[in-house]
Partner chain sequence: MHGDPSVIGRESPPTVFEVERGAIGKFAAAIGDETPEYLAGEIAPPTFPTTFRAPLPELALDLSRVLHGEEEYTYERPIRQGDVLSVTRRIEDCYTRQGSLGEMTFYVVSAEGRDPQGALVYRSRTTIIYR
Amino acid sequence: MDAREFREGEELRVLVKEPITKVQLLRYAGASGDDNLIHVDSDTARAVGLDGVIAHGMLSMGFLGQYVASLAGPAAVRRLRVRFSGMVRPGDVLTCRGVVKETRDGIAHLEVWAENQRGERVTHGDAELLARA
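Model, the form predicted in complex with its partner chain [one chain]:
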């Protein structure tokens, strides 16, 4: 897919991800090289005060990476920045959303976020994509 046009203020089509599973957390831990056991081992998670395993923040960021790449093609992504503000647990359903803030000098500046099934923003940030003039 080639770079596309973006209109300022445009609300971008959403990406609804499948429910997060424990198997997915195990696969993500292996594929990413993240050895933190709070994502895969309930005993470890409880020992540090959590009520069970939590998803990797980077998995939610990976969803947003998929989202922004789907908008203009994987080669169009110039920047992606997020803040992790809420915990994500197995069973949660994340929806990726975005709004075009500005288009300048061939770059579209987006606000993007992932929200859970209760509408809480768990990962929030911005992205820059190459845009067609």
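What's the form predicted alone like, now that we've got the form predicted in complex with its partner chain?
Below: the lone chain, stripped of partners and molecules.
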């Protein structure tokens, strides 16, 4: 889809990610240099008062980046800002959603978010897609 084809107020198609796995957690922890065991080891997580492992925020932020890139099509992602805002756990199914906030001068301004299977927003952000000449 070209950025000129987005309509203000339009809800964007959704992208559902498979349940988060320990393999993904280990891969993202390694890629981000995160050696905090509460992200990959249940015993360590419980020792600090958590009821289990929590996923690194980079995982859901990465999913949201993939979502925006999939929406861009022939458009170019001009800007993407994402923020981790909630707990993500192994087994969570993340659904990426979005809405077109504004279109002006060949730029589509999007509000995007990832939510878990309980409908809680765990990552949110905004993006600008620029029409290609």
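Values in this document were obtained by computation on a predicted structure and should not be read as measured data. For clarity, a rigid core is taken as the largest C-alpha set superposing within 1.5 Å between two forms. Positions refer to the first chain, counted from 1.
Asker: With the core lined up, does the C-alpha of residue 41 move 2 Å or more between these two forms?
Answerer: Yes, the C-alpha position differs by at least 2 Å between these two forms.
Asker: For a quick test of reading the superposition: does residue 73 move by 2 Å or more at the CA between these two forms, rigid core aligned?
Answerer: Yes, its C-alpha moves 2 Å or more.
Asker: Residue 50: after superposing the rigid core, is there a C-alpha shift of 2 Å or more between these two forms?
Answerer: After core superposition, the C-alpha of residue 50 moves 2 Å or more between these two forms.
Asker: Taking the rigid core as the frame of reference, how far in Å is the Cα of residue 32 displaced between these two forms?
Answerer: Value for residue 32 between these two forms: 3.8 Å of C-alpha shift.
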